[in-house]
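In structure tokens, one chain follows: the form predicted on its own.
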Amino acid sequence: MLTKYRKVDPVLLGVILALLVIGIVMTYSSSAVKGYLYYDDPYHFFKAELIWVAMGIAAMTIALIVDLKLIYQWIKPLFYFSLLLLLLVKIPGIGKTVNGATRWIGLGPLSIQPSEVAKIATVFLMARFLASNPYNISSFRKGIVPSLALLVLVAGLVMFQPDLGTTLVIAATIFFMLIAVGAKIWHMAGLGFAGVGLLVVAIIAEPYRMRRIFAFLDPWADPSGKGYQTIQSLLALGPGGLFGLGLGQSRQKFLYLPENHTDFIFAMIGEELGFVGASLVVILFFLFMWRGYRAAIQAPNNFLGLLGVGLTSLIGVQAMINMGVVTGVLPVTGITLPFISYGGTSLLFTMACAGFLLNISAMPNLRR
């Protein structure tokens, strides 16, 4: 329950709501053409987005007011449940395949992405483990190895879908949590080199990932194939200039840029609102990370502090990867832009993460 001495961080809340409003506006602007052509309704995706936003706000509110001490007791069951969902997604008849990846479980007209549940569950479990064994982190065997085992377990199941983008987000988040708890520099350096090596192996093992790397290095070598999304994304960003073509005036949304209301919505922002609009989004995400990490530093205990670091990193890292993909700085990975991309499980659980962060920010700083 909220009490008089608890006050939600107004800056963090304002940033979350600002990103959410931008997402609602840009979802309609970028999806109206597709909705009209495919469903004879330009508001098709917009109306669905409003439903997901309403569900997301409800999830954020619940996460804000819930007693995190109660959730602490349910962390392990929640984690085991997320593993079960990751296993179920590969069972024929249960898992739903889209664009060659089986990442969803169909529930009538809705779909749930188990990796979104697994991300949050992993952060909660890692925060609990690290907070309950703070002195073991200096030991590679007692602190780092169990953390790696958890990462390998979750990452292995997520990669089996396959979903390299989400795997990178989870790995980076655990990396930041280990740094926050005080892991030794040479341990982290070794993990970093090992992680890069495993990433290279994962890329080489799958021909389609190799094609994506080649397309990233030279998208014009395959302009109608693997390089198509990157090229069209850059063709959206370029004409946007400083102030953009104007809200609703995108050219790329006329079915030139695939996933323009989901994975590549940042390109639509750059095209319609220009460098100024795109920069505003980047600034808002940096503000989110600043206030999120600030809430973590001021949290009343180690568990909540590490949880704050993990939740902030989950959203921040995913945002940076998405914007890096859209601008051609990173290869295409297929992950959404938090708060802004069109609805679904991603928005729902992102809002839940935001609620937990607000919950932590509202707690009195007992460390002073």
The other form holds:
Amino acid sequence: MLTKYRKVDPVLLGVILALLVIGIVMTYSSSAVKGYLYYDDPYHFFKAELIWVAMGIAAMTIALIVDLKLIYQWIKPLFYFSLLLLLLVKIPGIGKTVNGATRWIGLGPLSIQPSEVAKIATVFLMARFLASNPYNISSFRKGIVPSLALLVLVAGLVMFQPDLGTTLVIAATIFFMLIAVGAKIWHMAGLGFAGVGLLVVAIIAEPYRMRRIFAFLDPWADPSGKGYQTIQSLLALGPGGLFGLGLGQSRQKFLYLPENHTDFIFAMIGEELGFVGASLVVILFFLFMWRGYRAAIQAPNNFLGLLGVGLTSLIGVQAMINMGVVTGVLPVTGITLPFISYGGTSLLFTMACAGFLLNISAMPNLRR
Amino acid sequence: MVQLLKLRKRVVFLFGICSIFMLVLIIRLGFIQLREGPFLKNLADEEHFRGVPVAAKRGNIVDCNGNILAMSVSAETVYAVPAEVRKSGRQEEIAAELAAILDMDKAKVLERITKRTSLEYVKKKVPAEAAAKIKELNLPGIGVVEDSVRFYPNGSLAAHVLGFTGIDSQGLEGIEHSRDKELTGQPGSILTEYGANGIKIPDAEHEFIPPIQGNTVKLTIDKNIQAFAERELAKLMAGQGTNMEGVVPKSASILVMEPSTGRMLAIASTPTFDPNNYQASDPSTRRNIAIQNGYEPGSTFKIITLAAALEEKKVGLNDRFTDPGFTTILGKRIRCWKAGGHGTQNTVQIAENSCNPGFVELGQRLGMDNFYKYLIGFGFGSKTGIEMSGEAKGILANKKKATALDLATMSIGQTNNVTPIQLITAVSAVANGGVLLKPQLVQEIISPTGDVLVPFQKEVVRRVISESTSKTAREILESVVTNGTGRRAFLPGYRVAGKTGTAQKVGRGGYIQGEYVASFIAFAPADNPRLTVLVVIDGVPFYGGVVAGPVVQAIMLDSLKYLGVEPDPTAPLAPGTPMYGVEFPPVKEAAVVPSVLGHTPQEAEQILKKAGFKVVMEGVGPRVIDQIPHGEAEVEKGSTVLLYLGAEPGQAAIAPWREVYDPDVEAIESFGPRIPLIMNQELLE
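Having seen the form predicted on its own, the form predicted in complex with the partner chain:
Next comes the full complex, and the chain you just saw is listed first.
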């Protein structure tokens, strides 16, 4: 067991811990005002964050130690369980509605987000399915269609909450895994075109979607409505300049920028730590993906390799979408920045994913 | 076991795509934070910073010699920025020092300067020395800011001109109001960062934009001459007026003008108020009656008739006038104030005697068109443009409808309604060589650093009469004071020119008996006038020459001496032969007009004649539909009652034959009901 620790990719571990530390510091900095105002305690969110981080590290450690072969047996039950959770959300009394979306299941003081479980379960199931018969992928009927069926099932349930951001992350991850496993390029291109076609149909059906989707391109057209979050985000990033206003010196955290300790924490980083700090976070995610994919490529079997690709893509794509939203290059979707955004199930399951990735990175490299 | 997949190529491809996206993110960050950063920072600051205005010190109002009439008294306020105090770590020491200087409890000071607010007042209205000491100490986080309170050091002096300011130091009346912009300056502000919930951000940045102080407004008013005028008014209101026999007038105004420039040296009215405590005063006392009220000027207006007739060469100095005691116009007699008349007189003598038939003849010689030309030319019927709000235009008889009788009464100062400021401006034009000037109150505007921003500029409205006419008029008017009815304004050693006036007051339904507006207008020295003085005393049973003359005399003497005008060795030292009959008018018996509404004209005439009234009828019809004065009105015995005839008894008469020349609602309202002039045959003076 100890030998396994020694073989863990130190760069990947370092990157994960660095992101985690940035997350702890920035969560405190950005949530102190809200904690003070609403809970009379500037450390309110910070304390909860520390608990989540502790739980996250425990989850990561378990995922690192666990024998992935054991998990392999439990993939299907795990997946069905996650689907059950997704359905449970919609049952009144169990689901918790926040900001018009029912995404959480309340368990006493805690609340868990079934879509987070579903994300991981889907990645595991996809990896298992693709690894069991990797050459079926060149067949549209045997490879692509079942994958799409899985996507439609999970994405449909997540979309139903509604949670567009997570749906996008799951779709992109499945897409990435299909490409990695060797799906024919023209199949993928066809899917891409079909996606665009669906989007066009959706827009023609309801032209307001066009405006909503492209509102992020000109947030100043509706500064107090659809463009509000994007503008407040830019008003945090802009004054940050090269080196930022300094840690704790954010102005936008004084209730100007909503969700500033969760979905928009990247804007806080840009404001307090400047271009340098924000770029560092981008680079850390770049390193994370590099080391994650590297571990996947070197994995001893197809399942672990595809799992590595899936987990890395899951976290990496979510990070890129989140940062894209904050910088105003993507429309606003409600997803968190992995490792950095304030706690919750999101952090817990991200840490678990990281644990699995570290687990894979510690496997003997058979390809050398 | 399935063969190991070759993931590398595909994964590197995916990683490449992700890398490109992350590169785009970094470029985008650079674009937002580096290139657009300053622009976005401005937008963010606009959102975060909110200003607390800091009032500018209001400028002073001073008289023409720089004596302060209105000032802002600095009230220093000591404040603390607690965040800075705490940051310095010297709060105990600072609190001890402040407590000693401000004579406060140390614990209280400490509590204030460390309070969790962004800005906290330590003490307001701090004495100047204490404030200076604190400034000198330069304690961290402690500042002194200037507040101000308006103060009028001379109390009610020139109150109507100065006006007053409201609770936020905003000008509400008078010069305070009209020059509010110049006096106010530009408020500065303390900018502080706020959160979206409107609460100041702790340890927020502050930015102080200092206020720009207001300018000083220098008036043309001379504090001393204003004081002479107010002294005389106070004397009148105390029942101590010369020849007043203890009578206290209802109101009075005194205006002093420099005829050569239009500068007002004094405008005083009574009743008055103290602008330091204006809320305590009756609003009616704040009315500037010298500007806002019109009256029938009476004989003082004969100056205008005289000047017009001279200018039009309708009269020579040696023309002969015969006054049998009355003159008959359109079948109506206009009597001279002197029973039996003045007999044969020349032009100078009709002025000296203020002879009504003589001036009626001057009016007739001028004719309606010429008369109106000078009426308008001298500025009657329109605002003088003096810088006071609520100026009345006065009311002139409608030229289109005016009859020969109107012309006759207008020539002797009846019928038309003028304001004191209009009259003094017009007479100053006669005195200064013939040019009508705009009366002005503001000498110059001076910046806080002492630079003159707006210098005084004489404003010529128009030339009305020639230099030579002016000279002749001055000489005739000098003779009025020296030898005629104006002798009560005579000053030994000075050449004073002037004219008396006694106007009847129009009350409810008719002229009020035994209550006059006594006035006197004079200028001196007659050969080169330095001052024009108008005194208007409202609500007295005496003639203008008797009660207003001595007031003019007193003000003129004090002012000429004060201005250093040397006595003229060629001026007479004593007035000419005494004139009898100038003194008191016989007060007529009052009588109540019976109402004759609804009667036939014949019945009405009978009833009225029986009661001792004379009757004039207007219109055609079988019934009397209106009468002026109305029934039950108390008027002078033997007056004329005007009856309007029509078909419908009781129906209100359509506007009588006279209309306001230029309907100025305020002027009309200030004046009250009017009556036609015809019935008043007992004209005064």
